[in-house]
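The chain below stands alone, shown as structure tokens; this is the form predicted on its own.
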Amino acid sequence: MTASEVRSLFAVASRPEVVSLAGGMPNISGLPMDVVGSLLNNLIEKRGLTALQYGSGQGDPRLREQICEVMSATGVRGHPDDVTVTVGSQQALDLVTRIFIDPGDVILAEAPSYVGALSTFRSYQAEVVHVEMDDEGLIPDRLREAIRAVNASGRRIKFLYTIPSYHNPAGVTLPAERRTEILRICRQEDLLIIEDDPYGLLGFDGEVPRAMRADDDEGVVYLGSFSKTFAPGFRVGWTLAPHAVREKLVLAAESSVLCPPTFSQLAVSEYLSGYDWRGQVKAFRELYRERRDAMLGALSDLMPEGTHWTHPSGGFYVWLTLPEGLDTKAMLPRAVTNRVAYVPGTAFYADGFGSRSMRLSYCYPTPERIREGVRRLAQVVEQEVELRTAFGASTSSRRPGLDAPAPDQS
């Protein structure tokens, strides 16, 4: 186990001083506070005795039929009998990669991939083999290629980790298209999909993606959250899995947690019988587009020639590729200095690329600390082109997709 290197970031992007457009901290400042306090006084009065005692090792069964309910809007049709509840989708995660993983198993996942997934992949001593993405996420061309070269090799392959909707980190979205290709690619290799999904309902233009989950019931393992939609500190997710699947998951879960915490639980619960949860997530998503819009416009307004972006439709992030020879690692400390703070492109792969990318996130800061952080980020930027034009271009480790410049994202 190894520290990641967002958590490293969070002592110095704590300080008021900095901009930080690191950490992906759900802006719950638009919940209702009063609202939240007098739902939580409630649980506490009326069933306070539950709320405070063990639960079920599986979670909460009236939680698990909202879940169902949540995941409609996603078209996902699922029985509260095949929910689990977890400490977050981060113990989803965890729990998915025990059931599955013996050291040396491989995982096929984006190039980049969410951070903590691949943290827990390396805990459990997986082999991560990235799959090329572009613009419009996992290139199915590229999924069967990664498939035939591990087949080859003589490695077993236990399953496809992928965020279609709103990608952490590169903010793009997999087209239902490619969605239905590569459901076609993995049942042909009985592959499992394990489909993680916190910002689906987070969309700014459109209809919510249709999860990969709804169009195949036994080969994709949903993992949701309240986090983004709700607030993070409860710390609810979920798992909807096949049956068999499940079982296995429930075991796992009671011998880490013993149960998910049941106050947290009820009061989520609560929350969605007794507020109009949708109208939030309406709310959030106006919130979450005007810091979008702010950090696009910069962007266009302040970077230097040579530097690409990708543009989400939805979710916290955008991914930002560099001109050739810089390092977003080797430049973080100068950011710093600037007051202003990012997570390098190299956290987000398990085999040492991304160096010329960074995440940016938009989620947290007010459209004018947004505008004002990406000020001092092209400072920054603009000076390390300077020394690269004076001294030479560093070498600089890159793949192809979305670390390569397109010429629709400048």
Second form
Number of protein chains: 2
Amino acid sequence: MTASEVRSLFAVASRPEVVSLAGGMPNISGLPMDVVGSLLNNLIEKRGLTALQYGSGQGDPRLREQICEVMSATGVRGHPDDVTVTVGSQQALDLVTRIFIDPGDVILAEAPSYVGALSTFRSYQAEVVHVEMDDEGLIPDRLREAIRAVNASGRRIKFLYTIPSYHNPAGVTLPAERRTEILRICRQEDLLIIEDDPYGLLGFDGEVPRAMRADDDEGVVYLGSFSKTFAPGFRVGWTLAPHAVREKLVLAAESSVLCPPTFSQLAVSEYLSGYDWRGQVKAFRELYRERRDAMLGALSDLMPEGTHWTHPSGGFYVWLTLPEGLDTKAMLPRAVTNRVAYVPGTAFYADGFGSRSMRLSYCYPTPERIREGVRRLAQVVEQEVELRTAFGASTSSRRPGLDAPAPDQS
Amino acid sequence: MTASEVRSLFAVASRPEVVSLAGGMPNISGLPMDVVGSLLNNLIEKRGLTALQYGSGQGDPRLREQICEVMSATGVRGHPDDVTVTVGSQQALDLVTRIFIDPGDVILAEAPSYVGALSTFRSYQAEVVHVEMDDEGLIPDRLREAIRAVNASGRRIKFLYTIPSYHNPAGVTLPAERRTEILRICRQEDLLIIEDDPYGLLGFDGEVPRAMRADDDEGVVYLGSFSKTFAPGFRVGWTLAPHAVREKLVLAAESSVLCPPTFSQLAVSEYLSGYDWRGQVKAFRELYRERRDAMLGALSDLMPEGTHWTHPSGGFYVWLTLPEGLDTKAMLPRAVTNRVAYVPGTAFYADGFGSRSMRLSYCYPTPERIREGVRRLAQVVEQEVELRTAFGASTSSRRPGLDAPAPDQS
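Rather than the form predicted on its own that you just supplied, could I have the structure of the form predicted together with another copy of the chain?
Now the complete complex, all chains and molecules, led by this one.
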């Protein structure tokens, strides 16, 4: 799915009568707007000349200290000198890719993986090799096999890109033992890990998974973001990187945007110091848990046999796989006609797989709307299954090349 | 001069006892902070859920309309559909370079040229070929020669990068006839122009030079910025580009940062609609004209014979060239010891030239500080001239390779 296809999809899905389970927009309706407004007013009043001026390419020093405090919740002990503030963690992905990738280099990534990362990797002409996951995330043995296969083919692996906690789009979380094992494999193979952790604080049982970076200072570049724990509109993310990488990141950031928006940075900084942000994160967890429950309940009540899905313990997403022979991309127009939208699974693969799967987001709509959306989706899936049974073939078989089975989901 | 050298320079030059004529920070002390504070407070109150959320990769539609209104002052008639909002115009430079440049491609740029552009061009492994300027900017005949020479060498020119109005760092402005001639040359040669125009509204006689884009819709990509007409801390710039280029720009922007900061965009939008921004631009012009006058007056009073400089009619910068044999980079530590800072000319060349020149900024310090800074600088230059006379050679001749003459300034 190209970016422009994604855009058209969002245009249609944004009609009010459509229940969109497609977008990944955080639900910021619970933010205390009065508090934010007065924090910003104070910021201009007291530090306006600083907030409206250029800043350093690496980012505001006080914010970098606060970021270290935020990361400590995931077990990470970082030094503010090793933090680089970025324009959302998307820019961090862009800069890391720019630094490490020459055309044709290989990046290992989960199957499926974050669509925005895949698009960045593609723009630098990296080859993505997907590594199979199960309900507990990346499978260490499959990682070993992938490394062996790529090495044997004479290609060069530059890093493993992973979202260990509350994965986007898969909704799974890597347990502690697997994290240790994957760290060990990557150390043995001298393979850098890019750990993308935008959802780490949003676990529904209140526990925060220990970041992989917490157990490896030198082999992991950690990416964080305030888009899901505060608000995406400021576009403030960061990297915590080993010293040599950090230096290159700052140079690349300067060449790319001179400096991240000072106002945004100080706004986040004021919010962290002037408001109970931990309490707000708790409130977000409650909000998303309620929606996750609504979605899992509705799926379990309504989805036809042969459909299966992941059971996220945090984050925004459920990964749903349809019975064999169905194609989520081919089905999408019918779903939108039935007033429900999702993102087809192929968007999350660099290699055309994922055609039987889809990503469902429960972050944004109300629980009622989520249940209604799943009801509409279940109707469409049932019709597809009936059609397939009646005509003995996939309704999507008319679209050759797009309904390849997804071996990772079989 | 590497980026890290520039950083160390700024670190030293930021000591309060040093008069920095080095930085390019706009002087935002005249901004109405109370108005800005209450505009932002209102923004959160009335449109908080939008301002704090993700937006489109191309940028806010209303802001893009307002940008077209801002550009109309330079004669440009653009359509909001062709505008892409960027994270400062530095990101516009980055995206344009990313789209057009393969390693080894040639970019034509003025001699000297903007240091931030050169650093971006370098990061994409473009080869910059400088084209000579005089007191009226880029010389059309030299442009013809450069195109001929590069073509003859079998290399491929991707675009001409130019700052026609109130040039950074040269402080010169291209007259209307030359703009027409350069447009004609580039059309004949099928050569795209990247017109960088952050200072266009900041002319001291109140006239706004007609942008080159105003007379060529298809051959010019126009870059604009609110960093100098409002405030850099929001990092809001833009491009106006022909349709096919615009589409690629949006895709590249999405891959790079997903979307520009929504809050920044709406803040600028509210400022444009809720405040007399044209009156504020007039106030900025007055402020910078007073400082320009202070600098030119002091230079004329104090600089030793054999030194010459440009006479900007707008913008932030004077380009000063020392008597033959002097080296501004070698001289910088002595200048900083004498509590004045500038940027050595070599920073503005991709090819090591510019060693006799320096950029002096008058945008930030008070007129008194500017005069004091020029006084200190003149002392240092005089000492250098004396040393050179006494010892018959440049004090910098100990630094081989750095004191090449700058033919463009001879």
